[in-house]
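Take a look at this single chain, the form predicted alone, given in structure tokens.
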Amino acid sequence: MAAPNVAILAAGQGRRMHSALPKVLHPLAGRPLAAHVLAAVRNLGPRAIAMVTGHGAQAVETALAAPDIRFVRQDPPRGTGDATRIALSVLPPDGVTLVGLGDVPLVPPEVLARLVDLAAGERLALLTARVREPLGLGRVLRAGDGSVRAIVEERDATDDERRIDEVNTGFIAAPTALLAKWVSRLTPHNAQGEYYLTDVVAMAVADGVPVVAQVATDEASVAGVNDRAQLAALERIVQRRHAQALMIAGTSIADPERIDVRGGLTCGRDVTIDVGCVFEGHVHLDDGASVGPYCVLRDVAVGPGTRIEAYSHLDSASIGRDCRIGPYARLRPGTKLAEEVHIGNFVEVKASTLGAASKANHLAYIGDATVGSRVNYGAGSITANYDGANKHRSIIGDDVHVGSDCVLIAPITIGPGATIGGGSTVTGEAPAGKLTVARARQVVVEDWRRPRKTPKSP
């Protein structure tokens, strides 16, 4: 296949979307529609990718800007045919040129590639499908012989031409010259007032261009977005998909139905993920690894044998082997465990390494702390590191014991094998070995009363 121009026509504005979002920016398995569609195209190896902007024009730029991109603008909207004469003139005039939709996001790029070789033989080529429900979609009208002679917008169509089952995608592919010479030639004169991209079919046809039909088998690979009932219906195929793969690869996922994985799930050997997860970013769990119930991982790596927790949500962390999280744990961005470290139930961990064998079990907060290894951070303690202005630095030494409801005030240092006293408030360095205690002395008042209530009025 020889290497394609591609133009990608996002300028819809998606009202049925009743979003101020741009249609193709709406999310999908993580990543915008559009996303999906230049994925797909990038791996055709492009010689150039246009993509034709209008309504929200400066976000969908802003979100989708890179280097192989240009994108041109369509102001006003006149339909298909006319943003694909705005992508042709910042594309090459040789060579074959894909048009495909920004808001169709699960076609294959295997399929892509076809339409293209299929086109290279001055030919057009569309990618159509039959459907169970083509309300709304153009109709490819074939002749007596089965060959394609036109493609009808609904809005234009005979009833007759409605009961037809096979549509129009929205991607073609023909020679570039070819499909210039062609939307040059159109016209509005249509129900919608539009230049159809789809009036190109009866004009290779009038031209003696033959016309040539890829039938997508996978319905759901040409499906597109209108609504938010549509967007829904390809996240749980696309979440699907998702599991199927990672079940055939050796995880065990408790429900297909109950994943969502929004960017890339890579696991090891008999790793189990129970159901409600997340998976965001970028995420790795290691040979042996599980994953409690509605739990949330984003851009981590879990190490071999780590056992997460239900309800933990985990970000920009990385966790040793053989750790235990959670119930109900929260691991912010520079978050480092080392193994067998466990950070138990309503336990925040931010900006910390904690060394092997540490454990915060119960109710704590760790941030921008060097926590050495076999510590025991104690139930409701927690580091100070705020002053109002800045962050500061808590470093705990090995072996270090810090007692229940304790504050330790940063920039602290505490010593290797310290101990710090349940209740204390340490504003200064803790020596090794060493007990510190750092609180008011007990004081019992004898002759006190408790203030009791005067009784209401009859």
Ligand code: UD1
Given for the second form:
Amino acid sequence: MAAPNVAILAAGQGRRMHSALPKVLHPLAGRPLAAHVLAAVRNLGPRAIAMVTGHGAQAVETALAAPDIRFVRQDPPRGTGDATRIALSVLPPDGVTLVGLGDVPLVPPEVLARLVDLAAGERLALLTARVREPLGLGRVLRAGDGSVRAIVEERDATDDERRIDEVNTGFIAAPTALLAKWVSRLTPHNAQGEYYLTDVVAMAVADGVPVVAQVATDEASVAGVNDRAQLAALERIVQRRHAQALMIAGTSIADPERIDVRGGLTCGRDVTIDVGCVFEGHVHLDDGASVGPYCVLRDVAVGPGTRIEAYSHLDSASIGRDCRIGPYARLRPGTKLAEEVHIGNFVEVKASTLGAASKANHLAYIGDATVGSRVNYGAGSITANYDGANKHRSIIGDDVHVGSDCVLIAPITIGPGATIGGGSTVTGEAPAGKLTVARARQVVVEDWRRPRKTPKSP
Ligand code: UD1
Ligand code: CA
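Starting from the form predicted alone, produce the coordinates for the form predicted together with this ligand.
Full assembly next; the chain just shown is listed first.
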């Protein structure tokens, strides 16, 4: 296949989304719709990519900016044919141009490559599909001999034409010079008053240029997104594919209908994932790791044998081998845990490292801290890392025992082997190997009497 020029149309408002966000930026599996189209066309090694923007152009261009994309604006959006004409104005004038829609995200690269190959023989190549529910889509009109005659948009179609179940997917490829000639001749004389790209089919037929339709076999791969229900339906399809691929590669997934991968998830051997988990960004689960129900993991590396228990929320953290996290744990960005660390229920860790076999099992906060190995961090204890203006660090040495309900006011250093008595508010140095207690002494008041209720006067 010779490298094609690519035009991606993404200027429309997406009125049916009822959204302030431009339609092509609505996320599918965590990435904007149009980013899926871009990823597919990049597989073809294109000579040049032009993306037509209009509605919310600034937002679209910022979100999708890349050195290989040339953005070009269409203002106002006057139809897919007009958008194609504008794209061609910034693409090389020769070779083959592939036109794709920014709201049809799942067309496989090999299908696009085939389309480009078909067009290379001085033909107009269309990607069509037979669908059960053609509502709203352009219909493919064929002559008695089966050759494609034209595409008619739903709103311009007769009742008979609306019964046709072969639809236009919106992806076409054609020799660039011919395509440029056709789109320059389009007129907006139709129900929507727009310049339809689809009208080039009848022009090709009139010019005696062969029109070939490649009929897609997989309906989902050519489905467009016009409203949020269609978006949700495609999301399920993508998620099912992710789950299927993971299971085939050896990951146990409790219910493939209840997992969401919004980025890349890689797994070692014998990884198990319970229901309702969401994986965002890049997540790696090493051999034998397990994730309990209803966890959220974003940009996390989990070491071998580590168990993440139910309802834990982990963001930008790296976790060593054989750790136990949760249930109800929160690891915030910059958390680094060595091996065999335990982080229990309602414990929050931020921008901190914990050495091997350290434990914070209940109701604690560790922020901006360097914690050594074998530290025991008691229930209800916190690092007070923020003075209202600045953040400060805490250094907690190896084998430290912090009792329950302690406040360690940073900056602070607790020497190796130190013990901090329960209920202490520690503001100064706590030396190695010593017990430091910083709380009011207990007093027993011998002659104290509990107040009695005064009897009401009758
Ligand atoms: C279009 C096709 C229809 C096909 C369907 C497949 C036309 C006229 N119709 O209809 O035959 O069955 O896709 O999903 O081509 N866009 C622009 N500028 C514009 C108008 C649209 O860039 O002026 C972009 C939109 O941002 C969108 C894409 O083109 O990404 C398709 O536009 P949309 O309005 O959704 O077309 P459909 O009605 O779905
Ligand atoms: Ca559409």
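Bear in mind the structure is a predicted one, so any value in this text is a computation, not a measurement. For clarity, a rigid core is taken as the largest C-alpha set superposing within 1.5 Å between two forms. Residue numbers count along the first chain shown, from 1.
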{"item": "Per-residue C-alpha change between these two forms, Ala20, threshold 2 Å, rigid core fit", "value": "no"}
